[in-house]
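Just the one chain here, laid out as C-alpha cells, in the form predicted alone.
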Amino acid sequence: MKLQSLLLVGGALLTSTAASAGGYQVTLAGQKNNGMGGVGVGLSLDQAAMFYNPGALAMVRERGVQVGVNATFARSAFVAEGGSTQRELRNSVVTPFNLYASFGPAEGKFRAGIAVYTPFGSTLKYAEGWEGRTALTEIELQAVYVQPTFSYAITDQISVGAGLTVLAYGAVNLQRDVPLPDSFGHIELDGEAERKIGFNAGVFFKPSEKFSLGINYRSKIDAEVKGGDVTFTDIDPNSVLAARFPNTKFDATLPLIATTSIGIGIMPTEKLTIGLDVNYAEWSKYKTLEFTFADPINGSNTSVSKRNYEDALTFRLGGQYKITDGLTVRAGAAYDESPVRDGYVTPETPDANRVSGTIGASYAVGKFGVDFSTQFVSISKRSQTQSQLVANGTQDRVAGTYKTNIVIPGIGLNYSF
C-alpha cells in the first residue's frame, strides 16, 4: 500500500462496531428492555422510560433509582479475499452503563428525572501482524449521554415528555500501522469530542388497560474532536521519513444519529406484557468521514475515507410473564438491518445484518429489585471483494469476510420509592 493512501484511511477514526444494533449504535439502556428484545417504545416499565419514550415517564407510578450495566464479549473473525488464514480478534470486552432517577408527586400528573447512558461506543483489538493491519489495528470509542427529563399525563390515557440529550463525554482512541519501505511504523490518533446538546421527545397512549402505543424520536448530534493528538512511533526520528509523517493535531466529526421508534404494548392478562418496537435509524446522513490535520501527514493535510450509510431499520419483539410476586421473567429477539451498503464494509465495522435472542429476569424483595439480562447477537458473514472497493473508490480497506457473534449479560439494581 502507498503511504499516500494508507494516511486516507483516517476514516477509521470514531467509529466502531457496536454491540447490540447496527453501525456504531448501542441500545443496552434498560435491564429489563434488555431482557425484552430490546423493546420499551410502547411500554411504561420503569425509569428507562427516559430512554426509549419519554412520554411514558409520567405513566411510570413508582419513583425510583436504578443503575446497570452489561459486558459484551465479541468474538469476530476474518478471512482475506483468496485466503485461507482466519483472524481473529483479540478478546474485547465493553460496558455499557446506564442510571435512571425520576421524582415526581405521588399522585401528580409529572414526573421529572435525570439519565445517563451510552448510546455508541466499542472497543476493537485484531490480531498482531492481520492483513488489514495498515487500515486499524485497535480502535476505542467512549460517548455519554446525559439527558434531564420531564413527563406530564394530559389525561389518564395520553402523556406526553421531553428531556435534552448532552453528549456529555465523547472520546476516541484509533491505532494502526504505517507501511514503510522495509519495515512498519504505527500511527495512534486519540481526542475527546466537544459537548453537544441534542433532544429525545416521545408521545405515550394508552386507551385501555390491555394496550398502549407509543412514539419517539431522538436527534441527531455531530460529535466533533478538535485538535486531537496524532502521535507517529516506531519510525526512525532520523530517516527522511520522519519529516514526512510529524506528530501534530487533527479535527473531526462523527454523526451520531437520529431515530425514530414506533412501539405497541399488549397486556392479555395482569400477568404477561408483549411489547413490539420499529426503529428507523437516519444512517444516510453518514457519508463520508473527513479529517483536518494542523501539518501535512505524507503531504496532505486533509483525507476523506468514503462511507455512503443507508437508513435502516430494527425490529424487536419481546415479552415478560409474572411469576409471583417477587419474579418476573422474559424473553425477545430482534432483527436489525445493517446500514453498510456492499464494498463500504470497514474494520472498524465489519457490519452485517445481525439477528439477536434474549433473556431476562427481576427478583423483587420490598422497594429493592434486582434484574438479569442476557443477549446473543449474531451478525451474518459479511464478505467484499477487491473489484468491489476499487468500483466504489474504497481501497482504504480490505478485501475478505467478517464473522462476529457476541454475548451480552447484564445485570442492574433498582430502588422504588
The other form holds:
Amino acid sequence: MKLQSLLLVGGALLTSTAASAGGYQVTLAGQKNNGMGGVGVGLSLDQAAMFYNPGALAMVRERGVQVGVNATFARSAFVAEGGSTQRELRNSVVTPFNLYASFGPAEGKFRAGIAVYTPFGSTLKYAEGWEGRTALTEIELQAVYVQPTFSYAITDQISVGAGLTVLAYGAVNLQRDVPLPDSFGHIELDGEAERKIGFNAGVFFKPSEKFSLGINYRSKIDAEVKGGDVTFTDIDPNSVLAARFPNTKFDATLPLIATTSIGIGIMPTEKLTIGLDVNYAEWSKYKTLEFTFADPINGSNTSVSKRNYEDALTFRLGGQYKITDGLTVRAGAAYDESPVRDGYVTPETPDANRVSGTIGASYAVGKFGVDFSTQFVSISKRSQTQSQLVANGTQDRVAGTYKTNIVIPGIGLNYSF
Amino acid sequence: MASKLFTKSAPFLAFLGLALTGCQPDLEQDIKPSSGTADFSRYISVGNSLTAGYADGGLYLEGQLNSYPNLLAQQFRSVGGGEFVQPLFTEAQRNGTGYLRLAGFTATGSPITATVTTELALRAGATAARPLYTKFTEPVNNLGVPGIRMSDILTAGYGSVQGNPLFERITPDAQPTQTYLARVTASNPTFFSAWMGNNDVLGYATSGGASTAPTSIITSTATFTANNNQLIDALTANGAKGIVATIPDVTNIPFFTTVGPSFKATLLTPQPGLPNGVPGLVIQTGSAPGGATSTNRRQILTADIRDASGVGRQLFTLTSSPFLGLLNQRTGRAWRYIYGQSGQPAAGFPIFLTTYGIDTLQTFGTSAGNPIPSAFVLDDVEQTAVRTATTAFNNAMIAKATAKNLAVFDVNGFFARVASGGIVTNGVNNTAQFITGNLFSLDGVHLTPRGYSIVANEMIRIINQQYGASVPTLNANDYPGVKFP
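Next up, the form predicted in complex with the partner chain in place of the form predicted alone?
Okay, now the whole complex, with that chain kicking things off.
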C-alpha cells in the first residue's frame, strides 16, 4: 500500500469523538496502545510512539507505516431533575483515526516520521425535544493534528524526540434550540479553526532490557474560529421576533489543552510487556466558552458560558503477551478523572470519572500486521441539581443525571520496511 | 486478504453487537414514582381564576387545559391519580369568555392587544352586562371559579344567574343556590389543592383602591379566617391530604410594575421650560367624593414612582397605560373611561365630574382640578393596606394548614424570589417582566401556561416533601409563554 492511498483513507475519516479521555480529549492513537489501556509513554511499541512519546521513536527499530481507525458506539441516558423520562442519544458512530509513517537508516541513530491523529473531538446528538435542548441539540467538534517528528538516540539507553503539532483541521458545529416566548427556534454555529502550531516532545530512557521510562509533553493550541456562520431556522420570518435573530458571523476560541505524561515499561520476559502511564491534562485553561457575534442576537453581541474545568489525571495500566511469533494478545484498564467540577456538567461533555477496560490482539505475517482492539468505557453516573447550578451561576445547562457507556472497537494495519 | 479478514472479523463484530445492546445505560430503574403517604385517587382543586386556568383576561379552552390542577393531575397519574374532570369549553366554543391576544407593537415598542370575540361560549339569554355561559353539569374535579373570594364561599346563590356566571356555569340545575362551600363539601376528595383568597385583596389593588364595589374592598381578616377554616375543615373532613397555597404580594406582578418605569423615564426627559422634566404629579386617591382641595388629592414626586430597579414607591396600573400620554393636556378622556367602567348611564357623567371636583379644562395629571384618576395608581398608602391584608390572610391560611398537617406552598415568598431574580427552567430564563418574561399573561395578573407549569412543579416539590412522595415534575419549557403574532 502506498502512502498516498493511505492518506486518502485517512481523509475520508476526518471525524472524532468524545470517547476515551476526560473532557473532549481523545486518546485513541494506536491500536496496540488501545488494547493496553492506552499506555505508551514508557514503551517503544511502534510508530504510534510519535503520539505517545516522540522520544521513543528512535528506539522503534522497524520503519514503516501504519493506519488505524476506531468506531465509537456511545450509549447515553439522561433524566432531568424531578423528571421520570429517560432521554437517550440519537446513536451516531464516529471514527477517530490515525496514521503514522517513519523513516530512517536501518542502523542509524535517528528516525523521522509523520503522524496524523485526532487528539480532541466530540460528536453527540440528543433526543428530539429533550430537557436540555436550549443548551445543546447536537455537537460535532473535530481536531486533526499533523505532526512531523524527529527522534534521536543519544545513546543505546536514552533517546529524545520532538514534533511540530499542526492543527491541520479543526471544526466545530454546535446546534441548539433558542427559547422564544411561545416556541423554539434553532441556532447552528458552524466554523472552521485557523491553522495553528504547537509541539510534542519527549524523552525515553531504557536502562535495561527489563525496564524503560518515558516522559512526554504536548503543548496547548488555542483553536480559534473566526467568522464562523450563525444560522437560525424555525423562526417565522413574519414574526415580530425574527428581527432579533439575524443570521450572522461568530468568533470563538476553544483550548486544545496541554498534556504531560510519564510512563514506565516493564519487560519481565521477552514475551511479556507491561506499561503504566499517568497523564496530567491542563484542563484548568478552559474557563469559559464564549461566542462573539458580528450582529447582536436577541440584543447581545456575546454569549458566555462558564466551564471552569480543573486539571485532571488519568492512570493507565496494560500489558501484552506474545503467544506465538505472529500472535500477541493485550489487555488493560484506565481510570480517568473528570475535569468537570460538580454543577458544571454540560451536555456537550456529559462528563464524569471514567473506568475503561480494554482488550486487543495483533497478528503479524512477515512485514504485514493487523491489530485489533476494543475498549469498554463506563462514564460514571453523575447528577447535578438546579440548586448547584444556581449557586454556580451555570443555569444555562440542565439539572439531572447522566450516564454513558461507550464501546470502541478498532482496527489497524501496519507494514514494516 | 480482504475477504479473509472479513471472515476472521465477522464473529468478533457479532460479539460487539451483543456487547452494544447491553451497553445502553438505564437510569429509569433509579426512578420509582411513588405517592408516599398521600392518596391521589380523587384529586379536587379549589380556588379562583388561577385554579381555573384563567389567562389573558379570560377563561378559554387552552388556558383550562394548562391549568395547574390539570397539570398536577396529569403528573399524579403516574402515582395512582384518577380521572380529573375540568369544566372544559367545547372545541366549537373554545374561546370561552373571550380573551386578549397580542396583535403587535407600536413604533415605541408598546404592546398592542386585541380582544378575541369569536367562538365564545355565550348561551341564549346572555347580555353584555350579564353574560351567561354554556353549562357544564357533569361532576368536576377542578372547582376553580374565576373571581371568587374567600368571603363568597358561604353566599347562597353565588352561582345563580344573578351571581358569578362562571360558577353558575358549573352549578347543578337542581341546586341553583348551592354555596361554594357546599359544593366543596360534596366533592369528597382523597387529595386536594386549595389556592383561595387572592381576590379578597386583588380587586382592591387592581382598582387602585378607587372603588366601593363589593369585589373591590379588602375582606376583613375575621371573615377570611372563619371562612378559610370552614373550607379546610370541609376538605379534610374525610381525612384527605392536600396542599394549601398562600397568596402573593400583588405589587410584584406586571399589572403594577410595567407602566411606572417607562412613565417615570418619560417624565424625567427635559422639556422646554422644564430642564429636569416634570417634577411631580397630582393624583386622586381612594374612593371618597371630594374636590380639588379635599383629602382625595395627593401630590406625587416623579422620583417616587417605582422604576425597574425598585427605586420609588408609587405604582401605576396597566389600565393607565393608554392615558398617561395625555399628561398636561386639557382633556377628560381618562375620566370618561373611568366613568364608562361603572356601567352607569352616560347622562350621569357631568354629575360624576361635579361629585369629584373634576375640571377637564385644567391640565391632566398636573393640576388638582384634573388629577390622574385613583384607579390608575396604587399609591404607597394603598400598598400598605394590600400588604397588611396579604400577611394577615397568609397567616390565617398557614395556621390552619399547619394545624391540619397539610403541605403549605408559600406563594408570597416564591413570587418575591421570581420577581427579584427570575426562575430558570432547564436553561431557559423566566422573569416577572410583562410579555417577555414568559410567566405572566397579557392581563398582567394571571399566568401563562409556562407560569402555571412552574406553579405545578413547585407544588409537586412541596407535596413530595410533605408526604414522602416522588411525583415527577414537568418540563416547564414544553409550555409556552405569551403567544407572539
